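Given as C-alpha cells, the chain that follows is alone and in the form predicted alone.
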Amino acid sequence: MSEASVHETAIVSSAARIAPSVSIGPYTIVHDNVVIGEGTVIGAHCEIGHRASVRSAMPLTIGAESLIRSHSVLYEGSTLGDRLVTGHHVTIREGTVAGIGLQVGTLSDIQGDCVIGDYTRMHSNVHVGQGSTIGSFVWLFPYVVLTNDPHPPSEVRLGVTVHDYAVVATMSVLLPGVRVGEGALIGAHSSVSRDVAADSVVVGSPAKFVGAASDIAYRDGSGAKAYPWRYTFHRGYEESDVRRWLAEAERRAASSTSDT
C-alpha cells in the first residue's frame, strides 16, 4: 500500500490522520483536527481543517477518493462523504454534513451547519446560507443564493430547505425559511419567497407558479419531456440509481397508459 504523497512545501500536522495514497499539493496546510480518506487529492494553496470560530471537538472528515482543487478552505467540524469534488477557491464552513458525491463549483461557499444529501451538484458562485438543508440529487446552478436571515441584520436564522431532485436555475434567490418540494424547478433570475410545491415550476420576481415540470419538453424537436430530469439525464450517476430511475419512468408510463 502506497504512502501519502506530500509536496515538500506543504505543512501537514503530525496529528492529522491521513490515509495511504492521499496526495497533498504545494503550499497546502493540513491542521491537527483532520481525517482524510484514501485516494483523496488535495491541490495547491488549500487550507484543510481551518479552525472554527467556536472550537469544534469534531474533526474535519473528508471521504475517500475526493478531489479538492486549489485555494479551497475547509473548516474543522464538518463531515464530507466519499468522492467530494470542489472547484477552486471553495469554502466549506464548520458543521456541514454532506453525503457522497457532492460537487461544489469554483468560488462557491457553504456557510456551515448545513445538511446535504448524496450527489448534489452546485455550479460556480453558489452561496449556501448557514442552516440550509439540501436533499439528494439537487442541482444549484451558477450564482444561486440560499439566504437565512429574515430581518437582516439579525440573530434570527431560518434556513432554506431544498428537497431531492429539485433544480434551481442561475441567479435565483431563495429567501429565509422557503421549502422547495421534490422535483421542483425554479426558473432563472427568480426570487422565491414562498414554499414551492413538488414537481412544479415557479418563475419570476416574486416567483409565481407557471405549471407542472412534467409539461416541459426539450427544445430539440423531439417532443420528449425534460422532467423529471432523472428519467433522461444520467451522466455521472451510479448505474444502480439510473436503473431505479428508468424503472420508475416505465411504471409511470404504464400507469399513464392504463388511465387513458
Contents of the next structure:
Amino acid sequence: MSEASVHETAIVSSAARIAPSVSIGPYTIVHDNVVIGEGTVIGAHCEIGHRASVRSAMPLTIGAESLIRSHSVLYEGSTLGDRLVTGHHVTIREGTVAGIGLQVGTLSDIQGDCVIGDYTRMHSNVHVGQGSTIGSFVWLFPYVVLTNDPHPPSEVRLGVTVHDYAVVATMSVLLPGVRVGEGALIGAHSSVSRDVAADSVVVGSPAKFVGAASDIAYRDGSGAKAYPWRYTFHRGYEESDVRRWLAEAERRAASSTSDT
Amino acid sequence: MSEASVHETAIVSSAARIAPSVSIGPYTIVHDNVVIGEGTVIGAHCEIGHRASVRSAMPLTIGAESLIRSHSVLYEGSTLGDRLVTGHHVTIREGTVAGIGLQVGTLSDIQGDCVIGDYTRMHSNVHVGQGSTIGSFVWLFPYVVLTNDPHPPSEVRLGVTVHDYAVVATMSVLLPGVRVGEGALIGAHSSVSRDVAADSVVVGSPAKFVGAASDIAYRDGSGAKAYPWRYTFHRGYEESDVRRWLAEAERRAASSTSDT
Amino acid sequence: MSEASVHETAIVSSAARIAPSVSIGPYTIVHDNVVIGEGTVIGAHCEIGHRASVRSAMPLTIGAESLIRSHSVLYEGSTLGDRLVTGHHVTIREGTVAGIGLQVGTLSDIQGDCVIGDYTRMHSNVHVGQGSTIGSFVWLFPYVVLTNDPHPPSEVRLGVTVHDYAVVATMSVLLPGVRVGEGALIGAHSSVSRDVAADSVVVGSPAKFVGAASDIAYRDGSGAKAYPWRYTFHRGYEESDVRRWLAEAERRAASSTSDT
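Return the structure block for the form predicted in complex with another copy of the chain; the form predicted alone was the one displayed.
All chains and molecules follow, beginning with the one already shown.
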C-alpha cells in the first residue's frame, strides 16, 4: 500500500485517518480528528482539523480528489464531499455539511453550522453566516455576505436559504431569514430584505424586482438567453448534469415553438 | 517557575518578554519588541511584533488570557488589553491601543493609530482605518469599513468616532469624520455621511434616519424590545456589566410604567 | 558576490533565479519558475511562484527593491515591476503584468490576466477580476471590486478599464466592461454600471454624475482644490513625477488667472 506523500516539514497527527495517495504540503498542520479521502492535495501553511471551541465529536471529513490551497484553516466537525476545491486563506468552521464539488474561493469564510448542496461555487471573499442553507449549483460571487441576526446582536439566528441554481452577484447582502428562489438572480451591490421568487431578478438596496432572469439576453446581440445559465454555461460540471440541462433546454425550446 | 510552552518549530526572540504559561504554536514567529501576558495562547503561522515601517519605541503588548488564532500578524507599537481574542488571518498595525476583551474576527484589518475601548467586538472582515476612535461595547459586523480620508488621496485624516454600545451592521461604510452616537444602529449595506445621534437608526446610501433603536421590537411577536441590546444580550460579557445593565433595564421599565 | 539572505527554514528551489542581496523570510516557499530582482525583501510564510492550474511558460518575475509582506501568494506567469510593495495575505494570480511601483494592500486579490500601469495603489482588500486594464497612478480603496462577467456565470469576460489618476473610493463595484476616465472619482459605496467621463465624479448605486472632480475643494475651508489630487498629494511618488505635476498645476493656475 502506498503511503501518503507528506512534506517533511508538515506536522501530521498519527491519529488522523489519511488515505494513501493524499499529498500534504510544507508547514501544514493536520490534527487528530481528521479523515481525508483518496487523492486529495493539501497545500502549504494550512491548518486542517483545527479544534472547535466546543469540541466536536465529529471529525473533519474531506472527500476524495479534493484540493485545499495554501493558508486555509478547516475545523473539526465538518463533512465536505468529494472534489472540494478551496482557494487560499479560506476558513471553514465546524458544523459545515457540504455535498460534492463545492468550490470556495480565496479569502472566503464559512462560519459553520450550515448545509450546502452539490456543485455550489463561491468566488473570492464570500461570507456564509451560521445557519445558512444553500442548495446545489448555486453561485455566490465576491464579497457576498449571508447574514443571520435580525436584530444584531441577539441570540436569534435566522439563517438565509438559497435554492438551486440561484446566483448572487458581487457585494450583495442577504438579510436574515431571506429565501432566494430557484434560479433567481440578485444583482451586484444589492441588499436583499425580502424573499425572492424563483427566476426573479432583484437589484438595489433594498433590492426590488426588475424582471425575470429567463428574459435576460446575452449582451452580444445574438438574442440568445443568458438564463437559466445552466443551458449555456457548462465549464467544470459533470457530463451527466450537462446532458440533463441540454435536454431540458431542448424541451423548453420545443414547447415555446409549439406555443407560437 | 514554569516555562512558556513554545512549539519546537516556533521562532521566538530571546528579547521578547513572555509570561510563563503562554503557549506559542507551530511555525509562529515572535520578534523582540513584544510583551505577552500570562495564560495567552498564540496559534500557528502567526507573526507577532512585526516591525513597523517607522520603528516604534513601544513594544507590542498583548494582555493576559488572550487568544490569537492562526495566520495573524500583529505589529510592534500596539497595546492590547487582557482577554483579546482574534480570528484567523487578522492584521493589527502599530499604534493600536485597545482595552480589555477586544474581539477581532477572521480577516479583520486594524490599520493602526486608533483607540478602542473595552469589550468591543468586530466580526469577520472588518476594516478599521487609521485615526478611528471606537468606544466600549461597540459591535462592528462583517465587511464594515471605517474610512478616514475626505478627499482621497490626501494628507488629511479625519477618523470616525463610534460611541459606546453602537452597532454597525454588515457591509456599511462610515465616511470620514462621522460620529456615531451611543447605542445608535447603522443598518446593513449603508453609507453613513453624517453624524448619527444616540439611539438613532439610520439605513441606506446615503444613510437616512428611520427611527429610534429603542423602538425596535424582537421579530418573535413578543413585543419585547431588541434595543438597547445590552438589556437582553449578555453572551460573553462580565457578570458585573450584566448586573448593571439589568438594573438599568428595570429602572427604565419602572419609570415607563409610572409614566403611564 | 554576496549570496541571497535566505532564512534557514525557507524552502527555495535551486532553479529559481534570485539576485544577490534578496532576503527571504522564515517558512517561505520559493518555487522553481521564479525570477527575483536585486534588493527585494520577501517576508515570512509566503508562497512565491505557486504553480498555475494551466502551467505557464512564463516565470513569476518580481522587480528589484520590492517588498512582499507575510502570508502572500504569488503565482508563476506574472511580471511585476520594480519597487512592488504588498501587504499581508495578498494573492496575485498568473497573467498579471504590472509596471513599477505597484502597491497592493493587505488581503487584496488580483485574479490575473490583467494589465496594470506604473505607481498604481490598491489599498486593503481590493479585488481585481480577470481581464481588467488599470492605468498608472490609479487609486483603488478598500473593498473595491472590479468585475468582468455581464451575465454571471457565463463564458463572456468583459473586463473593466480604469484610466490614469482615477480614484475608486471604498466598497465600490465596477460592473463588467465599464471604462473609468482619467482623473475620475467614484464615490464610496457606489455601483458603476456606465462609463465615467474623465474628471467626473459619480456616486450611488447605480452611480450618477454629481459634478467635476476638479471642482471639489478641501474641507478645511481654504478654498484650495483637492483634485486633480496629483497637484497636492505627493507622498511616495518620484521627484520627477512630482515636478511635472507641480509645473502642470502652475500652468493651469496661470491660464485660469489670465482667463479672468
